[in-house]
There are 2 protein chains.
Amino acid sequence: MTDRTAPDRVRTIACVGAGVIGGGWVAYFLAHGFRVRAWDPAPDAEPRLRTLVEAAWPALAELGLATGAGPENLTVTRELAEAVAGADYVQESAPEQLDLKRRLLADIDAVTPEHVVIGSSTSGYGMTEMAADAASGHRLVVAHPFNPPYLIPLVEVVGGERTAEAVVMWTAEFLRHVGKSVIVMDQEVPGFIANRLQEALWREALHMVANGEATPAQIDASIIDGPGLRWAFHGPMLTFHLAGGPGGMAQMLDHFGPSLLSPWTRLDAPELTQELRDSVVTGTEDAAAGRSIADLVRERDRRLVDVLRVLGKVPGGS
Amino acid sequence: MTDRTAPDRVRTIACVGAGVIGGGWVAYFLAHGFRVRAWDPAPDAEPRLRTLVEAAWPALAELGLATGAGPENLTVTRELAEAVAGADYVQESAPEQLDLKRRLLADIDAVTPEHVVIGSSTSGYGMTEMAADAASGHRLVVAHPFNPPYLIPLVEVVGGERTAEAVVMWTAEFLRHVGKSVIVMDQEVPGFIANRLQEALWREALHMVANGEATPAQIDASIIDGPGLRWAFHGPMLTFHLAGGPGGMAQMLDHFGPSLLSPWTRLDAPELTQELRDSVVTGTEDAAAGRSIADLVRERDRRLVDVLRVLGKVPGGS
């Protein structure tokens, strides 16, 4: 149908918008050996971008650079059409304003060759609403990274109503090929997955500060010396899978389900129907991917020791 | 007022309840060189407890054992009075049922010498309601750990209405002395701090599963390859401090505050009053503890590289 470049043959990437997120993508793609063409309307965009790339480079170098990778493969231009000319993929990372995104994506779409996929770094808008003014909505897709995009692996990929399924698949394949951890979502949900979860925690934190229940420093300490240590390798589902003892998530939900109704947090709990209970139990088994509770406990302890040591958090002796 | 043992002179600890949490405390205290006397009503309590300690020991040994530390310093008894006799501190870790906790704390209180502090591992109840039936409520205090208590540093310490301020301070000092990261709370809040935050995220996750918006495996992947990596060393406040660019949290709240009202998550956002804005900005500066945004970015990148490497998550090359 199209002469789209194969995901493993991409050589040139256009990055539209070169702030903290766009610049992070630039650094990541440069480190992986791509030619990058960046566009940003700010007068000082180029020096700011080069400073950001320079600051990111030591970390990227430590993780390993591709052959021929280097900041010299970056071109910054003031002409949008010039940036996207010759690109095999376009990553848009403009400020998070719907009107601006909608106009910019239409502009990018108008000057980018038809076969090229255009991904958006939006942290919360759906592509259906963002692509409203673009002619070829089929090749517009959300590819949402986390800050800093040059170090955090996660990218959430989700299409809008007009996005071609093949475009979603191409984007996932391309990003996995360059080392990203990709989640393909089946439906548009505001905030996608990780930002919704992060935002629920953030809102509860703001409520606690507003009510004088905890200070920001206490909130941060409670995460980094508590559940945050586990969340670097076991997500909330596997964490509770282990909290239930040998019976895992099933035991957890069947025995502690009622405590869901306790007035912890200001977010109402969903009704724990049999269907939800079964979805969580089965889905958690999928997440465990064959690892028994005992396996997961050993894995947890080994990784906690590694993380505590690498972060210099080994508890002192008595 | 009392002949309470000085926090750095504690030698013997009674652990009441020896399940996953109580047993985790036992392992931690043993590794730090204490004599531990455990009580649990389950018929198979002793073999289960010794198995748990054995499983925890390699991790504890890797982090460093105190002189003379060893599983041989553990005594398991079926008599509550025998367990607490001679103890300098009592840690209660019974199942999370209010009636049971209330009765058990009254029983412990009745047989424990007056000068000994009794801490509870409760994950959500306040000491005011738990101590209702105890005669000497002044020496009962919440000391809430995270699973597994032998590796996660966090302990939240908070008294009830009758708890003496000196008891809260003694408990914080003792736990810090044995290497714990202690947060002392000024007021009783259901779920304390970290569990409220964790629970808000968990409830949003359950809503997403209930609505078919994400699978448990996607939820876990979104955390462990995304924000969870940062949360091992920078909490939500410092994370957003860095998301705001050079202007930090102030810029973040002033520019992105309105997006708080976006329909992300099912938890209503608090009103971003000037007072809340200022509390968050000032409190985040406190959490930053003199580190500039540039310092924090360097720290974040260095620690992310360390965590990614130690977890074997270095993104592959292209």
Given for the second form:
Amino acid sequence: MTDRTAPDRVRTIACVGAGVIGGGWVAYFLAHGFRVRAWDPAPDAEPRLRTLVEAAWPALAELGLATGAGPENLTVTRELAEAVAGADYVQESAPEQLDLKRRLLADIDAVTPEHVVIGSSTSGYGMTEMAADAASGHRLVVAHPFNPPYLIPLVEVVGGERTAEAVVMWTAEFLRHVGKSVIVMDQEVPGFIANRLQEALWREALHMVANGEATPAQIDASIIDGPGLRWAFHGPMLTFHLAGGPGGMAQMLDHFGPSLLSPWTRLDAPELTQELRDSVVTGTEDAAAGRSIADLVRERDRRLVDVLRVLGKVPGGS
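Following the display of the form predicted in complex with a further copy of the same chain, present the structure of the form predicted on its own.
Shown below: the chain alone.
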């Protein structure tokens, strides 16, 4: 629509849902100099959100803040309509429950000016199914981030059957303008791209714990000090391309293709028995070695900043 704010002229963002993902979006937008209006139905939403922003701020400050950026630009409202009033973009980050998403997106749609794009942080649902009850389905789009949204650049953008192509393009342009690495998907796929790949690795890890083949600590070490180092800059496809030597991916597939039939992986999810659950929980607590969740978040953020800087993805990176 002609009265939609240009992506580079967005000034105010509404964040609906203030949990880990929603709060991460709030911190990211604040760091980039936006005014943020947030709403969450939980009675303790505001203190939890401000604590999350406070915890994220040191890493964001190290990466570099926009002129005028600060937590003082955050307003937490009592009513949903108050949060979206005057917003140039809305980011929904409610819990991953389909009925809840449908109701909330319909509610957001009903009180948000018709020209404003509404993005959803869903990690698995398609917009076609989530927008079923919304009147203005044309301006609803998936904008799926990775945790923590204030540091991980990736956002997967994809519309539903009713989403206008112009809305998909506007969302991608806006998110790129604010520093995100955007994948515009050609079609809806449950779980999108990154989560499907992550889920395959997660299922195999659970099978290995269930069968006594590896501990959580061994599984993490195998990725941290193994393929994870390469994936930070090449990803699995280029990694295997190099594994083929001068012949590249063609040589890789011709040489190792038969091993795809070997029983190396089990993509069906294992039964989450009490024994498996306890083994995973205990093993993970052992791997944490006394570090609290807050300790691990600080460690994660510090190391992500270091990686992003080394890869040249932030100001000051080499």
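C-alpha atoms forming the largest set that superposes within 1.5 Å between two forms make up the rigid core. From a predicted model like this one, the values you see are computed outputs, not experimental measurements. Positions refer to the first chain, counted from 1.
- Once both forms are overlaid on the rigid core, the distance between the two CA positions of P58 between the two forms is under 2 angstroms.
- Comparing the forms between the two forms, the C-alpha position of E46 differs by less than 2 angstroms, with the core used for superposition.
- After superposition on the rigid core, the Cα atom of P270 is displaced by 2 Å or more between the two forms.
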